[in-house]
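Only one chain comes next, encoded as structure tokens, the form predicted alone.
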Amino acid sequence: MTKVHAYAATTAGGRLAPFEYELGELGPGEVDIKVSHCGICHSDLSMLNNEWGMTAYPFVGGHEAAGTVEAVGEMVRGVSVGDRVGLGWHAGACMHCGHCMGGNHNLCAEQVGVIVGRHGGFGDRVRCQAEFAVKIPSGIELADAGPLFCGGITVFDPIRRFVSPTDRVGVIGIGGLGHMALQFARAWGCHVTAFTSTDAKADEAKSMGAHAVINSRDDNALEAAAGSFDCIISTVNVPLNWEGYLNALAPKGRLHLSGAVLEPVPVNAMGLIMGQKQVSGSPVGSPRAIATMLEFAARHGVKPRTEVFAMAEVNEAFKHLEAGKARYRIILEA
């Protein structure tokens, strides 16, 4: 039996304390990852607080794990002991439904979340189906890799699927997701505009790829940008001036939601119809999409800006995140 030393909370919003558990026998098609680094995502905070009503306690968070393969089960192909790999939101899927067979494992009805009903990467080991342990290219450090497996793929996948290199792209929210979206969109070849409510982030946004910056609280500036954008990606989880952003789209433009807004988004049907505009959303991405994203990131030098805490400082790290002080992703070092 493999014993894991981790950090867990026993109540909603509770402190995480040292916690040990056993993984059981390694099954066919599974791998164990020795965690060297694990990012903290806002989704970890939402799960810790049971905001989505699906958290099981004791709760071990962490779905941006990076490390090396420590053990492989029978019938595993493609990864070997010692490989540098990462693990994102998903730990497994059915592997036989139409979505899985079509390369969209993240849409599988039987998908297994790394921190939903099981224990994640806030510890020294984490287990998954081998296909979800995605190899990390040599050009990416393990200390930087974790956030790419959640925040990175969340913004890269809509760019990969919906954006052309000549498009004019807006990114709402220059935080954990948005600062990577700026880098990806710029490297993709787009003209990039950052929408931020924090004037102090303007210069930082430009250093991360933005050609222009608009104050997201300035409705006049938003109105002046009417008809400008082929795609606007929202990375925030709060209500916005949605009508203003839809008006800022060019004909056939797309407003894409990557931030988990819990309130309904009002849409003017006539505005969509007359402009042939679209509103869409997406969750993370499949293992194949993650591998493509990692290759692109390594080639173009895209990486998260991070702050590092020791794994034992997980509670302090959560307080830092909850206070909105993270610049821009937090890494726990095992």
The other form holds:
2 protein chains.
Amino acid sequence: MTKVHAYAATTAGGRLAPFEYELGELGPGEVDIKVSHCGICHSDLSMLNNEWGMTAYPFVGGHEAAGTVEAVGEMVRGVSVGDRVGLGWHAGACMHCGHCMGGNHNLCAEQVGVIVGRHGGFGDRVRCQAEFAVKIPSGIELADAGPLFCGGITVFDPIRRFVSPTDRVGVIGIGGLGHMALQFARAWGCHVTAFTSTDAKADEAKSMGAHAVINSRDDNALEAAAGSFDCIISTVNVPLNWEGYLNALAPKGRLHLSGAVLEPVPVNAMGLIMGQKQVSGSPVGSPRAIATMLEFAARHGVKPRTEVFAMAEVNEAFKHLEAGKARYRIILEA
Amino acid sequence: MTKVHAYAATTAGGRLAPFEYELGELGPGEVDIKVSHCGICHSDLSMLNNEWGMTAYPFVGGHEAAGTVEAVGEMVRGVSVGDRVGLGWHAGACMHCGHCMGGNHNLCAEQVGVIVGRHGGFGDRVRCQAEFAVKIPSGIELADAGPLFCGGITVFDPIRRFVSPTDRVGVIGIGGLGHMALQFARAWGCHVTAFTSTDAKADEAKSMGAHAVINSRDDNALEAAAGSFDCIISTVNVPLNWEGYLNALAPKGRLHLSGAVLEPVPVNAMGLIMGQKQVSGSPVGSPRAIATMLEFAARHGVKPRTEVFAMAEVNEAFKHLEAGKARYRIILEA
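Let's see the other form, the form predicted together with another copy of the chain, since the form predicted alone is already up.
After this comes the whole thing, all chains and molecules, with the earlier chain placed first.
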């Protein structure tokens, strides 16, 4: 039996404390990953606080894990002990429904969230269905890989599906997701504009790939940009001047929501119709999309800018995140 | 000089009365169409009532005209005197911007609406830029052609761009647009569901191509259809149970707005994200898209179901439309 030394909270919003658990017998299609690093995503915080009403305690967060495969089940193909792999939001899916068979495992109705009703990557080991342990190319360090598996794929997937290198792309919110979106969109060949409410981030946004920076709270600047974006990716989870952003789209433009804002987004039908515009959303991405992203990221040197905490400092790391101070992704080192 | 015998209103919502005007000299790139028939679209009513604040009086409506070319300007290519043609919402565009050069003339910022600041098809003649007089294939009668040029292309264009023959398609509102959407989606190869609040239309909807009919006011029926549609096209201009329709989409599904509802459509970001869904809109279509539609309509026998009024009965026709009695498109015969 394999013991995991993890960090868990026993109540909503509570402090995480050392927590040991047994993984139990390895299933024939499963792998165990020896975690070397794990990113902290804002949804770890939402889950810790049970904001979505689906958290089980003791709660072990962590769904941006990177490490090496330590054990593989007897039926596992394609992944071997010693492989450098990462694990994002999904630990498994049914593998036989239309979505899975179509390559869209992230849409499977029976998808298994790594930290939903099971234990995630804030520990020295994490288990998953083998297909969800995606190999990390040699050009990407384990210390940098984790955030690509959730924050990275969340912004890469809409670029992959909807964006042409000739497009003018806007990214709203230059945080954990947005700072990778700037890099991906720049490497994709696009003209890139960062929307941020933090003027201090302007120079850094440019160093990450933005050709231009607009203060996201400056309605006049937004109005001046009317009709100019082919795609705007929003990574924030607060209500914005949505009408202004829809107006900032060029005809045929798209507003893509990667941030789970809880208040309904009011969409002006006439504006949508006359400009032939679209509003869309998407959840992370499939294992195949993650593999495609990793290859692209390695080729272009796209990686998160990280702040590293020891795993034992997980509570301090959460405080840093909650205070909005993360620049730009926090990594826990095992 | 060419005189037009038309019907015009002189005030918002006023009765239309006989009205004569001179067309003036034919421009080198223009054509005159001898109108044989003209459909009435709900937006003729909106323009008559100046609901969009852009109506000029005397107002001659009519943007679903069909007839024969009577005169062509000296620079005109591709259209000849005697050609059977139709004219929809657009009478012209700049022809040199990126949208026009990309084949998306309906998105041109300088687009000219047939009934916006100029006179439309409720008369014996109408003038337009030659490229917007689209030839009608021999398989389509002039008496049937007009409604395809606005109502038809408005629902055909999203099908052309977004729908696969393997899709399950829903059409909300079985009126002027919706009854053609059912036919197009059926001919496209899709499984088709009609959403109508009028139970009496159920059998007719099936005769137009619907495999299934759901009462659009039956929230339980809508809930039972959760997750089942790849594309839902809304042709209505009143607020609906939008959350219910978004839930009725399958993962990767699309809600397309062809009806200009004035109240904002509240979009639940989390639902959009988790289901990787889209909300879109579009305005009629380009001349090339209209030509493509006409060829498809002729091949499949898609045509509006019409009620014919004499042009002189235009006021009675508007009353019939306003009372919600049109089954399903009114045609004025010149």
